[in-house]
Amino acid sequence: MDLMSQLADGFAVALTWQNLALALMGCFLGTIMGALPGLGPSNGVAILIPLAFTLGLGATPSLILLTSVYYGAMYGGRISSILLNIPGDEPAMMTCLDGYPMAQQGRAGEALALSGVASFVGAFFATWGLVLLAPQLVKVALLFGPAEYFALFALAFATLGGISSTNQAKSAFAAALGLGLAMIGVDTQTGVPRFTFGEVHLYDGIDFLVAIVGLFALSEVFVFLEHRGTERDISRQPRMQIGRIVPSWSLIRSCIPTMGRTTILGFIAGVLPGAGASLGSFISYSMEKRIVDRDNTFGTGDPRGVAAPEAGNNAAAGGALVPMLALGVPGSGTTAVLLAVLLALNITPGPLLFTQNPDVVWGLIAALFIGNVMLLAMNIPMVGLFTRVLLVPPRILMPIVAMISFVGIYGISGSSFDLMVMVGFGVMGWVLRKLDVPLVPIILGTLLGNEMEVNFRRAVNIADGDYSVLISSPLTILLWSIAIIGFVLPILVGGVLRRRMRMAHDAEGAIED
């Protein structure tokens, strides 16, 4: 009952006109961001961070806006997958396999509506999983000391590359680069400037919001400038007929067992560090195909092949919020960006968040329930509007992204130096993307580097300089073991998983050709 009363208090926070309007705006913008190929939830949230701060929003309204963008982008990724056979983001890759064949059969509207319902089911029940699991995880986290937190942060770095990662060396390099950036500034313990090179602006360290907007938003602009005129212009492709946009009850009923099974699988994948929505989508589709595809209809336009990955990846998105809120360790790339927002608002995620800022966390969770209902109500009748977004040429979209980035960052800090740092991060992000180096570990290193260093020093000082304290308790040994497994497992199976995902997508594309 205490849980329900806290959730009721959260709804009291979320059900204000301002928060409802922000949730609606976030859902709408997030769906648009997700529908545009190449943007996805991480970039969508990063682009709108300056807007949240420029509007002068408090902690709860800012998080409601940005998590609504997160959920909306997860919904929106399916639109270009179904209509154009181009995934809006990586988790939507599996939706292409049956969504695009349904569209070619004149059932695009049904596929879009069914995927919207599946997304709602996955996200709705994952939010209930967040309500039930996060407080229990908090009780465990209260047992953590400095050594356990250091091991936990190491686990986050070891696993955030994802189980489908093909190059753990690049992920480790990115994490080390992020940790190096976190060392810039005045040492909090000794007061000695580190790597500031006499520049006063660097004494406070690198502003991680500047780093995020540069690495994600501006690098996207630079990628567009590099490839303009050579990329496939989706706005000039022939438009697919939408057809009927309301699926029949018999169609939805036949997919209910699929949605139930894949929601559970997706949520588990989301909670696991480094697994994320891509794995949730892949295992949901693969397992469902093994269970129900007796007539080999998956890949030819089977509605269950649309419902499975959509329920799975949206459930994984909700599951990734569990470790972020309860432990302060992001479960995916987008939750790493949301973690930066919390830290910028002087709110420390982790076990104390539920006791020190209950209005923030429960208001956010209540807003997720409301946002899911908004997204379902929005994505079925307005699906025609969202498909028209695909007609917006990138040459119009990218200047808007650049404008929001510059105006937003300057509005936050009022410093032209931060604008130059942001451009520097944008160039760095563009170069790293060309080299296939993941950007999320850099952000994670910048965010958690100082906390990791503080806990390392604290643990060693308590033990009088004995470094074995870092592996002295059963909990630290467990965390280090998971970290090692999480780092080694992608080396062994990551290439196989990613190859199977691409082979499935390429095989479906070959059949259509």
Second form
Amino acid sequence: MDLMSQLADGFAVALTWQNLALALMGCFLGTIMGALPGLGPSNGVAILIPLAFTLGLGATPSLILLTSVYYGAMYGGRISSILLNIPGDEPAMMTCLDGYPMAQQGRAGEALALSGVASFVGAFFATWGLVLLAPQLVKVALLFGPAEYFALFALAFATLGGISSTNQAKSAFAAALGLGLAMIGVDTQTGVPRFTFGEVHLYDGIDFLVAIVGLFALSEVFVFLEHRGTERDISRQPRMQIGRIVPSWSLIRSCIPTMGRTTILGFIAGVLPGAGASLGSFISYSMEKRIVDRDNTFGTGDPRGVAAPEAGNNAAAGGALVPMLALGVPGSGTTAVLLAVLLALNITPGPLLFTQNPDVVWGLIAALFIGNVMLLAMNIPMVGLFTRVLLVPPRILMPIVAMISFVGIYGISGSSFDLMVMVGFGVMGWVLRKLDVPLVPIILGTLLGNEMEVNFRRAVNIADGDYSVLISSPLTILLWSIAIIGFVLPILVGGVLRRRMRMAHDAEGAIED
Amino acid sequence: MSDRVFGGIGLVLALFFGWQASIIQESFLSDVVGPKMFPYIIATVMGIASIYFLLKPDPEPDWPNAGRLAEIGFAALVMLAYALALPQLGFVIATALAATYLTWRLGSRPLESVIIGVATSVGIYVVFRLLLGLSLARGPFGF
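Starting from the form predicted alone shown above, please give the structure in the form predicted together with the partner chain.
To see the whole picture, the full complex is given below, headed by that same chain.
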């Protein structure tokens, strides 16, 4: 039982007062960020990363804080779905379908509590999946050489656009843009400056934290400015009565088979690169509808329709951490942001992480278990408090978000130049969002660019300039094949899936109107 | 049309990137691959992607009207000014000004905006400077 002893060591790390306090803070802030429409897990984590750094937290405490925010935001996303019929983030979209009708029937409290339990089940068992699966994946990853890593990075880019973008050319452009940004600065191999235009500030390259906070957090401020006074202004929405908050045991029991099935499905969707939580919640809901919806009650306030997507998307959140920790390749947008944290802390994710920094990995995993229990405890009795956050209008909230973003970046670098670059990224993020260009590949490109190039050059150098080394081993061929399938498949099915998700949500909204 | 413009800009960017890559000074330490090859690959991917949406644009996004565009542009300018003013005015004053502007433009009444702006600035200062000990920009008055 080597695994268990490692996990026990992890708990020893996670159970210090400081780490418990950080987990609690992360869960609380994360739930709030998740609940607010517009601010999803990626924004939440993006805003708090610079703070974690400026506070001088070590690697494990920073990670515990930020993954707690991540899990918390996944829990919180459901709150505005149920109460306002506005998903807090994309994965919570499916929760609107039955959550909002339940709220209209005066069962908002029940829906919130049940979805909290379902979130717990999904996340808790997905964390177990992470414990069991990640070390196995590490064994595979130890077989990787530079050529395999290069192919793996290509695979990550090919699949990350996934269903989150309908246009693969735009995903590819975004990835190239990110990689291009990563090239700015001094070449680590030969020491020559590249793309710096003689500007000294650029010799160190562009800090990816600046890019992340600008692209995610500041662009959100611009989105709110654009939509001021329109339907995105949640302060104008009518309020729901919460009603009874503790769900009856019979209600939970009736949803157990649903939660079981969708947890497994969501976890698998999370592990697969690129699929992420949106797909997790969508296929969970669709499958449950097909299996249990004999009386056509799904979409009219069926509790199983609330439990399914919530268990599914939270399980996917846990699943997405598997490739991130074991291979250094994120399975979703938010894990890409978490990867940035690891890199910024000088920790290289991937197989060596498990042998070189076992305290970081197992401390983190233990903190996830603890965080889940905290989130469950917070989300049942305190759900009334979180719903009150929705009363804070964006005109007050968004300036705070913007200012905290500035504080975080200024705290790290103390440089006005970085702040201006960040504003530039904010504007760019807004324009790219309008054009439906996904932002996550840009982030991933800036993050992985140097590592990808290093592996590329190392592989070719070892082979003495023979480029065919990149497709020489069976493993590289396998990875390239998956990459090509992953890139082509969304062109064939991604649009359909995405349209169905939107249609399901819009159709339900239409009945409401 | 937006995608065509975007594709055009992307193509120019790809060409510019490729050209910049071609003038990278190689050092005598260079390896077999050198510092140019990977940027060339990136420029190629960027170029092909740009040509794709030049030829096959998506449906037009809903661009906001000129007023709203100006709104976003001004907000960006205020943020740039904030970045420059931060070391001069100090955190509390600069932040109060910027937060007031954003609050006002997001739909608060003027007086209300001033109150919220100042409260935001002081609130962040208290939490991050006084409680957490973060170093924020110091102005002429020490805060």
